[in-house]
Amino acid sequence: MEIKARIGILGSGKGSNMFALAEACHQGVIRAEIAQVVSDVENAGILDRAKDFDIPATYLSPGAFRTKLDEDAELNYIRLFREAKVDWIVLAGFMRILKGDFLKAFPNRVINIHPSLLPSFPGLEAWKQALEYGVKYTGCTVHFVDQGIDTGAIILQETVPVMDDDTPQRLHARIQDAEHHLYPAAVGLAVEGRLEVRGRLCSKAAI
C-alpha cells in the first residue's frame, strides 16, 4: 500500500485554494491526504469546506497581534500540525506572516501561493497593485515559505493578462483560475520529492 505524504493546510477565507488541493489528493493528481486544515477566523469558509471532504478542520486563535501569530498560539499551531503528523504545511489564503519558530519546525517544508508574478507586486491585494501600475501581464507564483514577505524560492509560476477593461475583481477571479490548476501541480512537486532547492533558486529534481 502507497504511504502518502500529510499535508496541513492553513487559511483564513473562503477556501478556494483548498477545495482546488482536496480535489487534486482525490483524484491522485498529488499523491498525498490532507490531514488537518487549520483557521485563524472561527468562521473562515475553509473550515466548512474541509468538512465536506472530511478533513478534521479547526480553528485556532492567532493571538494578540494583526498581520501574524503571537508566540502562544504559535507553538499551539505547530503542536496541532505535529499531532497530525503533517509533512507540509500549505498555505490557503493564510493572512497571517510566519516567522521564527513555526518555520524551524518545518523548513522547506512551507508553501504559499501569491497572486502575482513575484518578485513583483508582494504583499496586499497584488491585483490591484498590478492594475495601478500598469502592467499588461501578471499572475500567480507557487514559492517555499522564507523569512520575508514573498520572497522564498520560486517553485512555478503562471501568466494572466491584464485587459484595458480590467476591474480588481475581473481580474483577480482570472488569477484565482490560473492559481486552482498550478498550486495543485507545484504541490504535486513537491509532496513527490522532485523539487531542488538551494537559497532562492529552486528547480524541478531529475528522475
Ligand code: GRF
Given for the second form:
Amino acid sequence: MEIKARIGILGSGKGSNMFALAEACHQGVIRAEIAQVVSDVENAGILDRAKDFDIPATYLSPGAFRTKLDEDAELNYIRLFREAKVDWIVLAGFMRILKGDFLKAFPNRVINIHPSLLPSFPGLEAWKQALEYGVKYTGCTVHFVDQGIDTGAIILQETVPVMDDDTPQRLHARIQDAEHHLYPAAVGLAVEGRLEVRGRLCSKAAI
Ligand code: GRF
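Switching from the form predicted on its own: structure of the form predicted together with the named molecule?
Zooming out: every chain and molecule, the one shown earlier first.
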C-alpha cells in the first residue's frame, strides 16, 4: 500500500485554503493526508472546517506576543506536529511570523501562500497594497518559508488581473479563487518530492 505523506496545517482565519487542500487530498489530487490542523485563534473558522473533514483540529495559545509565537508556544506547536508525525507544514492564512526553532524543527518543509506576485507586496493585505500601487496584474505565490517575511524560494505563481473598478474585497476574492487551485498544485508537487531547490531557485524535478 502506498505510504501517504502527512501534512500539518497552521491557520488563523476562515480556512478556505485548508478546505481546498482537504478536498484535493480527499480526491487523491494531492497524495497526502492532513493529519493535524492548528490555529492560534480560538474560534477560527479553519478549526470548524477541519472538523467537517474529521481532521484533528486544535487551538494552541500563541503566548504573549501579537505577531509571533512566544518560546513556550513555539515548543508546544512543534510538539503537537511531531506527535501527529507530519512531514510537511502548510501555512494557510497563519498570521504570525515563524522563525528560529520552528523552522529548524521542519527544515525546508514549511510552505506558505501569499496573496501577491512576490517579491512585490510582501506583508499584510497584499491585495490592498497592489490596488493602491495601481498595478494591472497581481496574483498569488506559493513559496518555502525562510527567516524573512515572504522571502523564501518560490514554488508556483499565478497572475490575476486588477480591474479598474476593483474594491479590495473583490480583488482579494479573485486572488483567493486562484489560490484554491494553485495551493493544491504546489503542495502536490512538494509531497511527491518533485521540487528541486538550489539556493533560492526552485524548479519542478523531472520524473
Ligand atoms: C489567503 O489569502 C492567503 O493568501 C493569506 O491568508 C489568506 C487565508 O485565507 N496568507 P483562508 O483562511 O485560507 O480563507
